[in-house]
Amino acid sequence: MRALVLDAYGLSPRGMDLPKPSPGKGQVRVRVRATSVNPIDWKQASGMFRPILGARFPGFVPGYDLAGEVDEVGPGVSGFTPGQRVHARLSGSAAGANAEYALAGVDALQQLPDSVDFAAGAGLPLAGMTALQGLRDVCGLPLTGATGRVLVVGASGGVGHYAVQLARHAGAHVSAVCSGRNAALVRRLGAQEVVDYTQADAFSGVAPFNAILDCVGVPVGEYLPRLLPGGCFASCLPGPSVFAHGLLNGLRGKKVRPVLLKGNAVDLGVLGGLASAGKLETVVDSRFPAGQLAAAWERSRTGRAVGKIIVEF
């Protein structure tokens, strides 16, 4: 099979020829169709996650979220059958996404619905269960039936774009912080205001919010004013003031907390129940085929992308 691997840390994975991977014991093997690029990629492949996301070389192929098909599975595996349609967040740090075929955890695949198309089926996992984690499990907002207003910080990305939709679908009064030429972009995806980042008296008039969902790694502390007391600041790119102010403001009554991804099968058939039901879109900022995943990180690494970048196998 073709895959785009790594000898060393770096950005520029080079295509190979490697052997198919065997489906171990509860493992599916996936004919890669898409795959979606995500910040912790290109991270892990520069050497940044070092000691926490390291990675295998030689030959260590990247990549996490996929879409496609079921070529074989293996031992002890029911409900996944040849040919179906699937997506996944891979688990581990093993990665391997990013090749002809990958192994996947039961665990971890779930059936992609017919109306989903597959460069929409690898753009959900991360970003999508990311956002619905962060605001369901980490703020408290239920899928349906909430009440009180919502923030996203960085509505436009990979993460923000779903939370925005995921919010107002839930019945939340969502505001969105993004640039003012996305506005268009995040009202028609669901949210009643818009705060425009670039203006100085961007908050201006706005009331403050029950949960935060920031998807950009703010400073935390600029935020909190805008948090009513009880209210929630999740942070999707915790970094060591999420956590001294988590001690702090707990005291307070403002809880600030870190969204910490669990990839799991039953989240991703969540997102793709809305996805099927037209309920959740996923907006593909740019399309790559495989040979150009170098170029699709550097895209990403511009934190200008507005929704997914998709590579296309």
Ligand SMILES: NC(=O)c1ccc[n+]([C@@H]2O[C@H](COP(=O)([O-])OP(=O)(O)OC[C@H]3O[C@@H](n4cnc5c(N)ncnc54)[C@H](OP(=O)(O)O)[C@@H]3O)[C@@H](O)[C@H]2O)c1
Second form
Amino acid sequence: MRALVLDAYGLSPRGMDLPKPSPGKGQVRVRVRATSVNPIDWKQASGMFRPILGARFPGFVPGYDLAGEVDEVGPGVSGFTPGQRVHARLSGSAAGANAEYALAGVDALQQLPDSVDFAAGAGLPLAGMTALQGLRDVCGLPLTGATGRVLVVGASGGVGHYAVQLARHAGAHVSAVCSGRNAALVRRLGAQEVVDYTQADAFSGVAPFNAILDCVGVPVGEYLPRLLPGGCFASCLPGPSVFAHGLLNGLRGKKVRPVLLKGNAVDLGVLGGLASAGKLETVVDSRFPAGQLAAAWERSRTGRAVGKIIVEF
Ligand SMILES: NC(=O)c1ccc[n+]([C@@H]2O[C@H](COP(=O)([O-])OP(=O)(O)OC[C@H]3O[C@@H](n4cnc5c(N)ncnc54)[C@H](OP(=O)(O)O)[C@@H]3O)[C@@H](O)[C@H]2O)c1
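Here we have the form predicted alone; I need the corresponding form predicted in complex with this ligand.
Below: every chain and molecule of the assembly, starting with the one above.
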């Protein structure tokens, strides 16, 4: 099978032929039709997270998000049959999505509804589950009912554009931080208020929030005054300042918490259900053929992607 492979840390995966992987116990081999780029892909490939998320060389196949069809099921697998449309966020640090065939554990694999195409199926897993878990599990939003004021920082990106829709679907009043060029898009996705971070005094006159989901890595201290007492600041880029503010502000009644994705088939099912019901759109920033994974990463590295970058196999 053709695969995109790295034999050392770097940002230029090359196409090469590898043997088709055999599904082990509890695994399914998927014929990959689309993958999506997440910043973790090129961060891991570059060696940025070497101590916590190293890559195994030679023959490292990057990528965590995929959509495709079941090709073969391993021992002990029930509920999946060859030809079935599926999608997954691959678990562990081995990655492996950017190949014609990839192995997924059944705990990570979900049926892809017929009405959801492979691009959306590949876009949803990592970014969608991060948005869902950040809002629901970290900020405590119910998926139905009024939940107060929610601010999504980085609202036009992969995680952010799903978060805007999920928060609105949860009944929240949604405010979105993005640049002016993306304002119309985030309004269409459900934001009732847009804060253009490129303007001076962008937050002037904006009321405080019950929850802030940071998909950019903004300075926590600058955003805490915008959080109501009892509110939660959830960071998708948790560094030392998030943990320090978490300790300090916990005492003052404001929560500052990391979002740490836990990929699982159940949450993927929630997202697929919303997508097939027309309540969760995947905005596609750009599409690349598989051979151009390096160019897709380059686009992601600009930090300007609007929605998801899709790689098609
Ligand atoms: N902790 C976890 O488990 C977890 C899971 C998923 C992702 N992440 C991390 O979360 C981050 C976001 O991921 P992603 O996939 O959403 O990234 P992305 O798609 O690359 O985000 C790009 C978006 O960020 C916006 N942006 C850039 N600077 C901004 C600013 N100062 N204020 C507001 N918006 C800004 C850009 O809009 P403009 O062009 O308008 O600026 C663009 O639309 C990444 O660092 C990723 O590694 C963490």
